[in-house]
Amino acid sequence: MKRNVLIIGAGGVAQVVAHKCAQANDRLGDLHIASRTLAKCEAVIASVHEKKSMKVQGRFDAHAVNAMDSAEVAALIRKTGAQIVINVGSSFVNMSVLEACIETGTAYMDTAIHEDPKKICETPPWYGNYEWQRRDRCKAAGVTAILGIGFDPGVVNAWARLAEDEYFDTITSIDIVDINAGSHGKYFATNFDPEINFREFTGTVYSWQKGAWAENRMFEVGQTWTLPVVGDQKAYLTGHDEVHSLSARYPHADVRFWMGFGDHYINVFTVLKNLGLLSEKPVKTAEGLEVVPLKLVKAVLPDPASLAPTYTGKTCIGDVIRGVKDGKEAEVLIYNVADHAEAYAEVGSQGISYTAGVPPVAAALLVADGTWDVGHMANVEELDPKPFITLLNDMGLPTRIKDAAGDRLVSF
């Protein structure tokens, strides 16, 4: 059944979501996009029409909304008749958008755990601090809420569930490795909102090891991973969203997240951090102006969406999963490779945004046809991964597996 879709946010990921919804609007319904700045929404829709992404003639409207105001979001949901909300705005707005969806009985999805702007790196499990506290209310209202349905978190969670279902009797470790081997040509930039990006790396690095939370400092633990296409890449143990839900489902497995960083990124980050420029706490200038250093850094760095036209190279994100199958130890790598230039040619965004933006649209299609319309709150690993992976294969994010039997496309 067709369902109207409201996209919250108008950044690089939202642009991908908009194009992919348009490409599938024969299976969705009317499309709407809303953010604080109406002009950004109108620019996204203009990009959709410029690339002729609409599969069939249909409605795609832009709206201004304060996504931090739950009542305002609920009013927009009612005005648009939206039945699915894809929240790809800042993670600061998750709770207000989710509240609006519970109030209106609308399916909800996001791509990251909620964050309180005043807090950095709260104690685990992060989902337990906000989203999971609303499980009972979602169930009582019959609201489908799919959490963390980007790539990581999101697709990597589905791969863990696939490994559980198909490749292992027991899983002993899940290492999620995220490598961007591309180049944006700038002296320094972040691929997502700098404020959100830096907040990930300024607090404690949490991983789940030996049945308990382990704590490290950022860039304290690193290792070289050998991956398809991108080769040998240095990655560092990093705190990340999916560790917090996967550790709940696989409590007897070690669950770690590794992200690739070059020496230049680490050097610039370290200088900014040591100077106090990544602090979220306000300071006063000599002129008496109150500024938040992190917001100032964000203001002077390139807009991540502006990187897309000249971005080259590829990404490789994969799950290295170890365990036991038929009494023998086994290891698989389940992965995807995306190309920055190809993403820009198709939807006008770079590859990082592409990998994050395609999965929620696949999820929306599965909610619309009833496959994932579960009527309660769920993390991705709680859902059947096969129809999701099948859709992603057709939508530009093919899943591959490398194991003792070779390297091949995952298909069903």
The other form holds:
Protein chains: 2
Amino acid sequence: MKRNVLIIGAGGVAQVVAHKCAQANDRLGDLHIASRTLAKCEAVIASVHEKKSMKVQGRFDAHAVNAMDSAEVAALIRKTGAQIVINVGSSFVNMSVLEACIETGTAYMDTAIHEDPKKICETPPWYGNYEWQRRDRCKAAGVTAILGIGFDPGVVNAWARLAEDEYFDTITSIDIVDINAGSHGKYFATNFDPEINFREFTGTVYSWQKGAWAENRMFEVGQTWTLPVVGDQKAYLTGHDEVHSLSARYPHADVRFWMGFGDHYINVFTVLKNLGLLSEKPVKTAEGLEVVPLKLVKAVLPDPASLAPTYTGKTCIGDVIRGVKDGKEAEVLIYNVADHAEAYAEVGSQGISYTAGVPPVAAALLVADGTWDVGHMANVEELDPKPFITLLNDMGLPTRIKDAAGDRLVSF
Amino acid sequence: MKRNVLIIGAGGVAQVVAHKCAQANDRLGDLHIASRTLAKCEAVIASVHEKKSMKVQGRFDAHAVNAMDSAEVAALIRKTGAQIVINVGSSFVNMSVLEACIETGTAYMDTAIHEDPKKICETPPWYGNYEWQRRDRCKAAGVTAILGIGFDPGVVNAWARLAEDEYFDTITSIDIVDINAGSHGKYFATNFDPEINFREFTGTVYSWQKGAWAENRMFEVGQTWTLPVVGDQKAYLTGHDEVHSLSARYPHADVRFWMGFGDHYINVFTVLKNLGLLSEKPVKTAEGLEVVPLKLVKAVLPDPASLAPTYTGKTCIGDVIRGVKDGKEAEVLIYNVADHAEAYAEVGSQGISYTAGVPPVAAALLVADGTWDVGHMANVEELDPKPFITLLNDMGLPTRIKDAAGDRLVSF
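Can I get the form predicted together with a further copy of the same chain as well, since the one above is the form predicted on its own?
Every component of the complex follows; first up is the chain already shown.
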């Protein structure tokens, strides 16, 4: 039994995490949110109260923290009495926050792989460069650290494990397809922090095929997928976190990630990339000012959180899994459809933030009641997926399956 | 008789000016070049010596100067004994350099209208905001100041005056068409300082039509022009310096400027503009750094001077002038074709810089021998065009005319 949650970060995903934690504060206890900017944390808490999201009366406090400083994070953990940290800050702070959790014996979870601001797309598997190097220390300290527990990575990993447990004797391929068929109405915007968003697409695209890492360029390999609700959608082979852990558990399967992009997105991205404006390396202006181009691009683009009020349409994220069951080849699509406007009505965020922010709260509930409080570091596919999927069905992210037997809710 | 030339600026156009001055140093006397960065001036002079451009043995010295500081420029004028200043620095320095010339009684010429770095596309006529406010002082001091004596503005203004003097009783329209049919082989580059280049296209497009200023957006009005050598070329109504002086001399004529753009240029420009990356107003990054987006875009784009060695193809710039002669409607095209590779072979610059840099040297020769040393401020169309065109015919920029009588060199 663990109680009291500290949320790190105050962006669009943190907003969802805050609302969902509040809706379950009878089981999670005291709530805290901390980021570099206190006012952003206070705004999140104000939104929670405005929507009357707190299930029972309780504490929800805002804090300023430099999450790159693990001593500062550890001090905040001790001060707040948090036993669970949900890290939805920038990917740059994972290692310092994890360190603080190891030091203080606190359960940790995040939704993306740690990144070094100065590097892009390091050697695969990416988890091996940072998080997995702390496996032994987590185990020694008995610290539960759940890596990548957003939607993708996160729910899509749990689905792969579900397929392994329930639907296949052998899995031959896992294709994760992420489609946002929504519309934000702006000329151009990213749904996540533009800096993180673009960094995903500027380096080598790693996929796991035929038992080895395959390398492609972004937008080099495209395919049209036919999905429920959103229909035919073009998606491109993209480097993504979950490929780097699923390939370790399913080394004999092909593991690929596909992200949907419209022609307009690709055009804008291509122009910016070819001009060098997505570079993480500083350039010097004629006046001698050193500027990281990507940070300026981030500054001129709309704040992802600002898209929420007018966002319409739906997302569809699914695992297309092929394999063999009882000697016969089979294919299943395990998927979720989320609606931008419904997400905004419930928690004040758009659908992309919603799909990323609900799963870590479900995981926190499973850590709180002991189900997932495993006392070591784990990627999501190493954990029993059923209680997690069952919780998500009730928390706004139902899992559906489409296979030879039809299209139906997955429940146990 | 005036002698000794001080060139302000050390970019691609200054490189051409330096070579052409050197080729005529028997008539121009001592040569000096000054810019913020001494090394750039020294590189220009090294190029002049490497190509043995000095006609007779003589002085060519490099100086560092902050051209925004008119006292510093005036001190340099006195120190060098220059009687002619050719200002081909950034458009931001026009007024401070002109001030220094008025103070010291030195002839002044530039190739573009003064700009305030903080403003874009001010109220027309643009000359009225800055240069023309110094008319009285130039006259009182007897200072010759020739405004906009590059190719366009510059040669195209002289052609309009030639049409007035020789080909028409009444001019009804002047369409200046600027086509670069060359290829630099880069993904994207501008042929001039990107900052100045983009600033031309981000504001209102002013043209003079039916006796009044008409306003359009960039790329709103396009038209295909059929020109000698370069053939059919799509060009767009563009705001440009010469429209702001020619409309004062020819108020009853329509005066329009058309610049050729390929679809790729327009796409890149549109993406950058819509994202706010061409803004001259600073934005603040998440880290608190204030950055002017346009200055970063300039920093990531190729240095225009770097395009020269591999630039191929030709430019065609012309005046399409319609009017009435002896009671009959008539149309003439007065034009020049320049070749990028030939320009590079002669002076180490590409064709765009060549067309802009040769005319002010022709003008300097006309000031030196007294022909154009008028002792007041003048736009080019106020000066006798024939000696200027005659000089240019011999300096690498021959003027041709195409009309009902055929296509031929213009000579007197």
